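As a starting point, one isolated chain is supplied in structure tokens, in the form predicted alone.
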Amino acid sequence: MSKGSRAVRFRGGGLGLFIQSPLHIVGTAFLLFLVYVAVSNIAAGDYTLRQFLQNLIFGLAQGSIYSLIALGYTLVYGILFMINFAHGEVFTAGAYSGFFTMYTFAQSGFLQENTLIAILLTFLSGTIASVMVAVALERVAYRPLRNAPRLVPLITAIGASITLQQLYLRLFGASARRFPDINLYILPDVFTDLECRVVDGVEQCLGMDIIGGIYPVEIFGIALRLRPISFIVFFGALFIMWALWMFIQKTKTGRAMRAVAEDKSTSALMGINVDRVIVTTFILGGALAGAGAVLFVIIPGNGQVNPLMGFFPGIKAFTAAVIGGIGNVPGAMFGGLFLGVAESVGPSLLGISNQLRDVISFGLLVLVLIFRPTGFFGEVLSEKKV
């Protein structure tokens, strides 16, 4: 391996992976038990292909939001080797900003008259708010501790998270705020039998509501009820993740970020402004969290904004980053999608209450840490750490 190259380290392999310790044996037994329960439910007809497809589509949409948030954790860890536990509160800032923007548009009538423009401006508002909070965190809480032992920034991040939660609580109150209902109709000439109503004695069909609508669809002969917003969120998040990957791989700033992740001192000697690169990293992470927050609250059923709302998405996104491989950008993308699908498919597949989906998420984290401590894709490490 040449000096300065990057390597992906994986531990274990083959059958040895399952017999390295008593903990591996317990984990293997538990995993086999889950497989047995799932197969039994499928064989008994308690879980059908229709349920799987319905849950899979929703899980991909939810998982894509986890991926956007997880990328913020991964980017910061890749540069500073610290976990930004206040990232969930960066997400909350975007949700609140998006709520107030959309609420203002709804009250003024702008949302009803210019729905698409209102949504785009809401995304812009949420992204800017999250970026501002992320940059303030880096400048106030993390930069003064950059050369401190790694435990100190970690404790500071937890403190910053609690501080931001209390700040939101004082500013906005403890009551949850409901995101305004959004309806965006498209292609009335194509979908001539959807969203029809009588106005002044004349029937008008508005087309497909791609935000709030839910429609019967037949796929492979299986009748499903799907929300177009699930596909919009999924493909929108994929596009954002692709754009981030291209930015990191193809741009001068992206190359500087990779260089700083390798060695800050050497990068500084080569003329790279390390502080600027770190701020850029927080800007990217904040923008992703803000976009994810607006996507999250737009989905019908998720539109409750409160001061503590970022905690569970933040923890889930951190879990996704660990499952995929902390510090690994493709790993964070995969981990979020994997976790979203597991949360959605797992409860009905195992025959348990949907309220136990969090147990499935963190149970998967434990299993991954047992069998693959560096995640599915492996933690990206510099040569000096291998």
Partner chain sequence: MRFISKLSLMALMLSLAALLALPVAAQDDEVVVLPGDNIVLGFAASLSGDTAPFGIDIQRGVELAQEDRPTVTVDGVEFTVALDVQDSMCSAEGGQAVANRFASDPDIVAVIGHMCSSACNAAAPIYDSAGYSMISPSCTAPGLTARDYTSFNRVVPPDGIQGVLAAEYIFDVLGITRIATLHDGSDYGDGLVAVVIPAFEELGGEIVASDAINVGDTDFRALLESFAVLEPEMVYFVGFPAEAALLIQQFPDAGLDDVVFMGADGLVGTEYIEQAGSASEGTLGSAPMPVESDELDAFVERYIETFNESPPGPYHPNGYDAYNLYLNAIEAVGFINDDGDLVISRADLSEYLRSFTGYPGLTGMLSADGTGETSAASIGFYQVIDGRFELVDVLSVGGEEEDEEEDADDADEDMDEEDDSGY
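Condition change, the form predicted alone to the form predicted in complex with the partner chain:
A single chain, with no partners or molecules, comes next.
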């Protein structure tokens, strides 16, 4: 009785939202400490607005790729209630396929002549490869275990992840491959002073290089160096996520997915082909990871493709999915962006070593889980889901 009333009193108070258990006190103290360090760093003048904006833009581009991968985790979790730990390797498949396509184009000269078509085909091949790996995973590793206890597919997923890593290692060799440099010039009439070079005594300006270029820009008196590709990646990822959201909300298949996520057996009784919906989910997750992989390697300075490259983005995206609320689609989008920005802005804002960057990501995860165990957007799971 008294216990209940205390809880009620706490919830009623101003701090009630935060402090409901001793763990919350620890979490709050840590949060306040972080804020204190950040504020004192800014006050001391060690941290400038320019640095923040610059890091924010890096972080948004990186974060939107985390979001794309995180969506794959969240979609599968929403439907099967399992974590597909091999999703990072689905990402790697897209990166390799994109690399081989682009490398062929670069060698044959097709890239220089038809850059835009080459890029689109690269996206297509990356996406297709990732979808194929994702579907094969579902068919070989997860479907036979559909009715097994929940821990079994989890362990299988880890096994599948290691198997794929070793497979890539044997197939493609351990050395990293370098994604070709891409230059795509647009609007030479608008940007008349960019990318100029003198050819045979005549000055030629090619316009803005939206893939490989980097340009100094002044916004409100703050001198920034921006890459157009950062914005392309960010808005491209947003567009893909919007398309996914529309697909889930508006189409028949999307409705079927939501129904299966709600209750598999009832939706089967309603005439929904559950197996097909699950395959569709893996196709969607794979496509997002593949697109994310190509977006990732196309950024200048990221173009290294190696057999283990999917592991870290995979773990980070999983973290992002949990921060956003696993099983929740907008949550994964938000979680990815949040994590990307926190990682990019965090170390220099707090004035700590760059080596501790991962500590920030996973520390944030702990903080979020303390205050919102279901993630930012997570709903309280119905008894059936749990």
